[in-house]
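To begin, one chain is listed below as structure tokens, in the form predicted alone.
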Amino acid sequence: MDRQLLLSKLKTIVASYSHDKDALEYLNETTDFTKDLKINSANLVDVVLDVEEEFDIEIDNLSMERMLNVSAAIEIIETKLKEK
């Protein structure tokens, strides 16, 4: 799957959890979920669950701990999609 498409789908997922709509507008691969988008740790779990559902993948705990920014999320999603 194309990285831009992944980025677009990820932006849609995190939109409902982001507390900084201006930062969401400029979401890119360097965007940090907690620092830039102000998503708290409880909502990060919701983001992971939504990602799993959207892409029909399973994200293990180790990968979940690494999923702190957009770049890491895209890499994890790409890896999990290749494993399918």
Given for the second form:
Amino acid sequence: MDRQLLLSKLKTIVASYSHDKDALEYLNETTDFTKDLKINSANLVDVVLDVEEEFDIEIDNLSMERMLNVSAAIEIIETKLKEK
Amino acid sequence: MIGNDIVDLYQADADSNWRRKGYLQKVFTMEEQQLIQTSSNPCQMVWLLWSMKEAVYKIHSRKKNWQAFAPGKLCCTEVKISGQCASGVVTCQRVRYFTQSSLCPDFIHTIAGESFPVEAARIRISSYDPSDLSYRNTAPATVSHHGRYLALAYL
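How about the form predicted together with its partner chain, since we already have the form predicted alone?
The complete assembly is shown below, putting the previous chain first.
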């Protein structure tokens, strides 16, 4: 999947849980889910579940541990898509 | 070292649907899921266990310089509820921590420490005003805010 498309799909998902609209607007690979987007940790679970549904992949616990920012999320999604 | 966590139950209900498919499995161990399923108040149990994990994560992440989103690695055991008070043990990477929680109709607050009983701490819970950061000058040992509430603990 094209990286831009992947990023825009991810942006749509995190938009529902972000409490910082400016950070969301300027979302890029260095954006941190909790520090920048102010997503609360209970909603990080929703981000993971939404990503699983959107891309039809399974995110194991080890991958979830690292899913703290956009670049890690993209890398995990790309890896899981390749494994399909 | 101590850590605390407050859950505004109204905010949690508005923001999170823990009944969604797959949610509990991502966050809770089998034993914890059992506690939730058999509880007479599953919603309270979900947020009690959650606040125990969060409070302990605050200590463990600072002590071990460990940053991860791994709620399943913080395992709650020995959870005892008596009226409005709860206690429990949370183990993370083989380190045991102890928690004491207050169960109120509107919020749950947990304080965690490295020994039992948890180090004597003065706890102050007030309404949270994001524009008022004056509490930072009072040097709290641990801070948590969620929804309508600000919880500070002092040693």
